[in-house]
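This document opens with one chain alone, in structure tokens, the form predicted alone.
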Amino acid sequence: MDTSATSSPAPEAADTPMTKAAPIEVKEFENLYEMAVAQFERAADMTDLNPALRAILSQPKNEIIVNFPVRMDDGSTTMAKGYRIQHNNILGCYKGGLRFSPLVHLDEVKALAAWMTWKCALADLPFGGGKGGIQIDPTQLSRSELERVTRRFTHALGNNIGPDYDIPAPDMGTNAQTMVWMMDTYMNTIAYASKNVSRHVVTGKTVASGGSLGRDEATGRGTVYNIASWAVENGVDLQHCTVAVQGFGNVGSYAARILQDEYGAKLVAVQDHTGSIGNKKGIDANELAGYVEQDGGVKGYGKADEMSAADFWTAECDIFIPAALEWQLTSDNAPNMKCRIIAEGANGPTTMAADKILTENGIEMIPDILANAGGVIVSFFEWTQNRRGETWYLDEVRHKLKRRIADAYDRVTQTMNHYGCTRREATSIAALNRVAQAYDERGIFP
């Protein structure tokens, strides 16, 4: 998920118990975990989930909080707080990103870990869900301080991560270099002869250090493949479609570039943390990506007009891609949206109240656990390559990604038709059914 956004998540709230919620209640929740709870309860009610499984899946298996010292460049020592939430592993190892942000808090990471469980299940991956984070502002730290933070956090986690147990990956505020530092730290804590068979303790690494080709574009490309599946299903020619993107970091920029270069769609509006721009004649996504990399945001880009945030949310387009932070589409701006479909490149960008408004207004939705699953799918490819000692070509990675996205999209469509529900409900139901089937077949030990 990208780091750019126009608003911040709610401040830390007290731990929220995952108790049964009214399935049809729609409101603006106080924290992200409440929304994740409500989505789970809705799917559980619609599938008449076994009460025992409802109880098991209602809370993460493990909530790990570590406080650890970090030496700063000026010689002082500061204490950092880190989290690793392990939601469920019935389908395989815990899997999920690691974010560095001053906004990281327990309920946020719990919600993201739960969504990872459903995302991996929906994509038919042998993974469960996990998520981690550290309460720091990476923009205020030097490279050497970031390295020490990463290595100390990895050391503090100890055996709570592992290549066949819990596998972190990049997220907001972290990148491939962060993962290489984590990998190297972990490898230096195990037996010497086992080091090189432990590269898959993290994914999203640089290619030189065991990463996969295509990992940097994976989330954005997966979002586009979902849009392409929707276009085929609805007889839409993407060459005649216009696109607006909120957040022009990794996910948003790759999605815009791929839609433009490979499908002929036209980018007409972009918003990030620096401002909003638009051009009805089209914005060159590749040129804009280069500008953002150099200048740090879209503000000041000379080949598009500056626009207010209000105008951005009312910009006419066919495809809207929120690719920034959570809770960007709310009951305040949802009534003004003028698009045909929204593909959630970010995690949790739409509140449940906004989702209801969008549905009533006839705007279709490709939900986050389907739309942005490309990242974890290619992370699975990287993990597999490391385990096998293989390196796959880029076209092979893209082909395998496209097939898995298409399969997941079709699975959701079949679920929609069977239950007569929305696509968001169908994604949750399809994922929950896969997890529930594993529990039904394996039972509960002892």
Ligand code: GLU
The other form holds:
Amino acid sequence: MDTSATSSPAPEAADTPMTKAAPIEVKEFENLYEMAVAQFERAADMTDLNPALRAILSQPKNEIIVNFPVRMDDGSTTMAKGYRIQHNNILGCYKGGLRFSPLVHLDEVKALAAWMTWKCALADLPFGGGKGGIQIDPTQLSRSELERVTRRFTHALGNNIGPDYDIPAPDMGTNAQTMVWMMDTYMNTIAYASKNVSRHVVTGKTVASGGSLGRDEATGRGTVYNIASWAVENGVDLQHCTVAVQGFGNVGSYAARILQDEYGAKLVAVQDHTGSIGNKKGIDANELAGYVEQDGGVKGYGKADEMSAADFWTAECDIFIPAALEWQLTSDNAPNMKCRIIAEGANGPTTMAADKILTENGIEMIPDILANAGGVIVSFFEWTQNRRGETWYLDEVRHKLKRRIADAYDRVTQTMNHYGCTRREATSIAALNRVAQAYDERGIFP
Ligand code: GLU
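Show the other one: the form predicted in complex with the ligand, since we just had the form predicted alone.
All chains and molecules follow, beginning with the one already shown.
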């Protein structure tokens, strides 16, 4: 099979636009994976990707589905369905999170796995893309039930994961404790002498069990470093910026806190599954994070006013951070958004139709695979520390993260200039070119 000429030449800094992107026909997809493929095909068209590679990258390499029994606290047994999708590993081990949610389904996980391939490539990590999940509602399970689900799932996956093969991490509904249970289960199924050199079978662990300092804040911090790069590029002073955040979990709350504490920006509106709140004078992001941890959501927070969902979406702010589920920015709410820039802390929060509307309205976008890459970047640091038997200081982790984000951001800007395209198209193209180059060099076996 001829795989030559799969990629376009690497873009040079500040060169003139190569092509003006052809207008895109936009439709609202009902399936997240179809949207992920449409985004990929857009980049493939713009880079004139060779058909063989287009076919390879249009589908995941492996789709693993496991059905397994879990013993509940009341003595009954329930069946759970778990997924692990391994999209691509040309650049390195499959890498990506595990999601516990009643909404988890095959096409969602396939889309998320593909985005991990592009995210890792864009951040220049030696990783491919994978994603997994279990279709359960973790809020309805006791701690011991959650532990049994996690351990049994890990056991069911068997050799489909491994420290040098496929490395899960936290995502929605999972956390550092979930990863420690997975690591411990995995370690107990392998030879004695290999146990302690296998900690990197998962990342995002607690620090006591081999995690990295700074991994908990990493996704939100990466989002902020992207915003900081944009601010420098556009001469914007973040001290005078207002921020709205959708989703106040790990990503949203850390992003808001770091923007406030380190850059002087002001949080003015927040929405989560319990409601929407706003305060033009500012909401203390640290205090709100404490409140949410105790009360389970932003509703009822005393130092802000409750607002309708419609008011939240039209709130005046400079920076909008969607950090909840996919497909939150739609053709319904996008036309009325008043922010200057959107930084996608979540994966796939914007539908393609909304994306087009926002572009037409001159709202800038830092797309998910760039804006939320901080998590997997520090996962790479954790993996490296485990492999080398090292522990890095927090300032080292933050410094290295900042540099990687700044580099990725710059590569995207160069790609934007080179192709004369949007920042979303440029992220896909830069990532695709990296993967395509590896295929070009290695060829297809045999
Ligand atoms: N789940 C996160 C993401 O979507 C982190 C993945 C990882 O650290 O491997 O990027």
